[in-house]
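A single chain comes next, written as structure tokens; it is the form predicted alone.
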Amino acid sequence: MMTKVELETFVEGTTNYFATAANQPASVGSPYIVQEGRPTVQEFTGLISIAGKRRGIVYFTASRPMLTVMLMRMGETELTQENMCDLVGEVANTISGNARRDFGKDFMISVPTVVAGEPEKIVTPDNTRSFVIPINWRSHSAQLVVCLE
């Protein structure tokens, strides 16, 4: 089970990412535990597998409109599906990579896997709870989901 301090690592990583990369801070809602079923998955999802002392997944999921605005804020003129996939992977990778600093070298992260649509491809590990960190940026919402044993 994740502690409040561990969860805060992901909250801080999320706010830092948006303030730096998207040049505009995001507000983060209160994290919550998914009681039943799977967490929500939006149009694009960047997923990182975690191995080592902690195991599980971390993923960032967002809508096409949010990613479009993020890409424009970053100066990208080609608003292609490929660039949106790259962006969700980058967000998940950056936040997970920053968490690795706090969790230590035994917190091993994979390269990002990107899923466009197809929420059934996102599988959370059995016997672990999913923590959802709601993200609000401009008029858009996204989620960072942390599911670690």
Contents of the next structure:
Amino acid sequence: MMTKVELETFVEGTTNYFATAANQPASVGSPYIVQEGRPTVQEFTGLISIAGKRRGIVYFTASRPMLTVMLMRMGETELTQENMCDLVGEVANTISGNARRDFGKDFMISVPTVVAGEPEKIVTPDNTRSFVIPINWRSHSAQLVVCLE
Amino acid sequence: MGILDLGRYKGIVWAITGFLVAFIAILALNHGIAGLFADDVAGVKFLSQMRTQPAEIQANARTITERLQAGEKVDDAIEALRSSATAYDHAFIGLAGGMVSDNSGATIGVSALNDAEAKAMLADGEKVWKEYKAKLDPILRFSGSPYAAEAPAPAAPAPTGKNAAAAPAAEKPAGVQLSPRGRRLQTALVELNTFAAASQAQLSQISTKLAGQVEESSKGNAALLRGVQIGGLLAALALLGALFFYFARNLRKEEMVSSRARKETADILRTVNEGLFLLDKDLKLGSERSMALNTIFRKEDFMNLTFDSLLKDIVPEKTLKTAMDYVALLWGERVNEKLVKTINPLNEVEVHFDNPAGGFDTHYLEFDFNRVKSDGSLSHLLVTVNDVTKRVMLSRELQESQEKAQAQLDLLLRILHVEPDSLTGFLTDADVSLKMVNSILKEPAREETAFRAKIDGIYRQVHAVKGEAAALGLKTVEQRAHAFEESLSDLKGRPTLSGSDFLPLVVKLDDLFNHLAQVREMLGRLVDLHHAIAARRTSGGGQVEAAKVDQWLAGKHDQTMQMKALPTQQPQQEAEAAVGLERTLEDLAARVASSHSKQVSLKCTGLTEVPESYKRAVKDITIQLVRNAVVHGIETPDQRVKAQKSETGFLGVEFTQRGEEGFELVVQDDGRGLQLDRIKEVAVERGLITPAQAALLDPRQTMALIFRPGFSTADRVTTDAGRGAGMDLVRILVAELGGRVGLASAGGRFSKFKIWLPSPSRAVAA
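Alternate state requested, the form predicted together with its partner chain (shown: the form predicted alone):
Let us now look at the entire complex, which starts with that chain.
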């Protein structure tokens, strides 16, 4: 069963990124569960896979407008698809780093992969509920999705 | 291995030894023949010199003659003659013994001189030389002066030498007076010269012939030498050829053996299902390994790979460290291998391969290590790897199913006491409630007020689930819902709220969903069981079991266990007498009463008449009110006796239709009634009203306080009461249906909740 500490670790990893890299903290929205069907996938998704004591995926998914504003806040002038992919990849990387630090050596965490669009590429483990945690930043809302067996 | 125990090298050692012996023998033969050849050459040279010696003697004799004629001194000339004669004589003596002298004066035997022909020639020569020596003798014996005493002093000596022209002995210059001895000398010289002239050619010829014979012999030796050399060369070549043949044959044989062995090894390594490889001291993988390794590790290239790098990407760091420590342990010389094997941490190691489609593929590998010794010391570790994923998964599934079966058995024992219809109803309602909770959570929220607004809504849903679970005696569900409520209480008490604070709620919600799914699964199995038994019954047999299940499904679960045999005909109607909600309420009342050491008798009427669309609400309301009545209203038996009441409290639930307008639900008890002072006190304590407001409240207003959220007179929070959500839930449910709540109470005598609900059609219209 998913524990509170595990969820907090992933959330913390995400909010840390906003606080440090995006120069403006994000707030955590009201979390909920997706029981059946696919959890939300927006235009850009940074994903890490987890194995070991727990198995599954964790991803951060955000919309193009949100990433555009983030890039601008970060002083990036080239608002290209590539930079947006890099950005969600970096968020996923921060989540992964946080998880590595907190979960210790019992876990294996993959390098982040980035999916632009194509929600069918994001495969959650069967018969596992996903936790969706909205990450609100300015007027935008991204999602952190945790789906672990 | 002994020095003569040459093993597989025996052949080659013998062949090389043979070759060397033959080579030495040929060398020795060659050397011997070459020696003979040298002797012959020396012999030829000696004989060539000898051929000129008679001429030299003759020349010396002539010199003496000339000197005599010239009246010169002859001593030195005689000496020269003696010397040459002696040398020639020695040569003859040597030749007679088959010996010659070389340049250095050493004597050398010449075999060619020993044959009969040579001997005969030598004998002829000796004979001539003997006569020659007789002629020489008077001359060589001469000493002193050959001249008469009055003779003048000798003039300067004429040139001497063997090439000097010989003058006739008879002629002498006038004035030279020879003494008588001188004259005899002269005569002897004349005789000698005559003989020498006659015999010189013969002697020279003998020397020449002998030299020719020796030369012939030398040629023979040279031919022999060549023969030996050629023979030796051929023999050496033959031996070499034999050696090559031997080697080639052996090499070919060995090559065939090793190639067959290599092929067999390759076949084994290609076919074997285990991953096999060797690890050296630096923990590097050996070059030979089984093909299965490619499949197991999903890679082709293992060149220069270390054990560490083989595992690094597929196991967590902790496992990797353990593995490396263990392998290092195996390299220790003084290690009990069997003992160490028992602590193999890689016995069943979980590995994760990157899946190209994203994520990991998890497998389980079994590593076995065997220490390979060579010449008594540890040289390698043989590592055997097996993919035991299926085995592990099966055993885990088995273990999980055993654990699950145990948990389900516990659950089964609990739900066997619950009426199936009630349980199905509960599961449906609870699922709706939890989904509602999730919907509330899903509502976007950024501001604190939005978060806070969620709490009450969630509370009501969870409380309803908890209430019903408690009513059904589903302790495990009740406990989970209670824990959920506690989290909610905690949130409510916080000064600020954010989404992070709600994380524990989703975790608990997930847990509740999971648990209810288990209960549902269990129920499903029981129903399946019923169908299975029913099917058997139609084909005869299994009557008792079928009846038991029927009993349980009909709600007569308590009797099910005691049922020994099937009575003649069980009236179906009787089984249906105690219907869902009534049964639930009875159980709830009994259970809550028991946990509060109270006695209660519940009487329900009209609950079967509840319209379908109200069933859920009526259930939730009656559960809350019945529980409240038992917890707060009914007194303990002692208190009741003191108050001159029966020990058993009475609790009535009545549902009736009130004309076409609607329905009335009455829940009343004969307990202590509402304690208005206590209500005011608690309301002030909980901050719902101020003391001043409390003083102004009339009884009706005071009673209304119990419907306020968060109101409870219970001293502590239990699963039955204390959080003050129950009456709030009742109020909200009634309000949602467009109904009204009425409350009447008399201290120490009774409490009565009267709820009016509009008819469903009106409620929809409203």
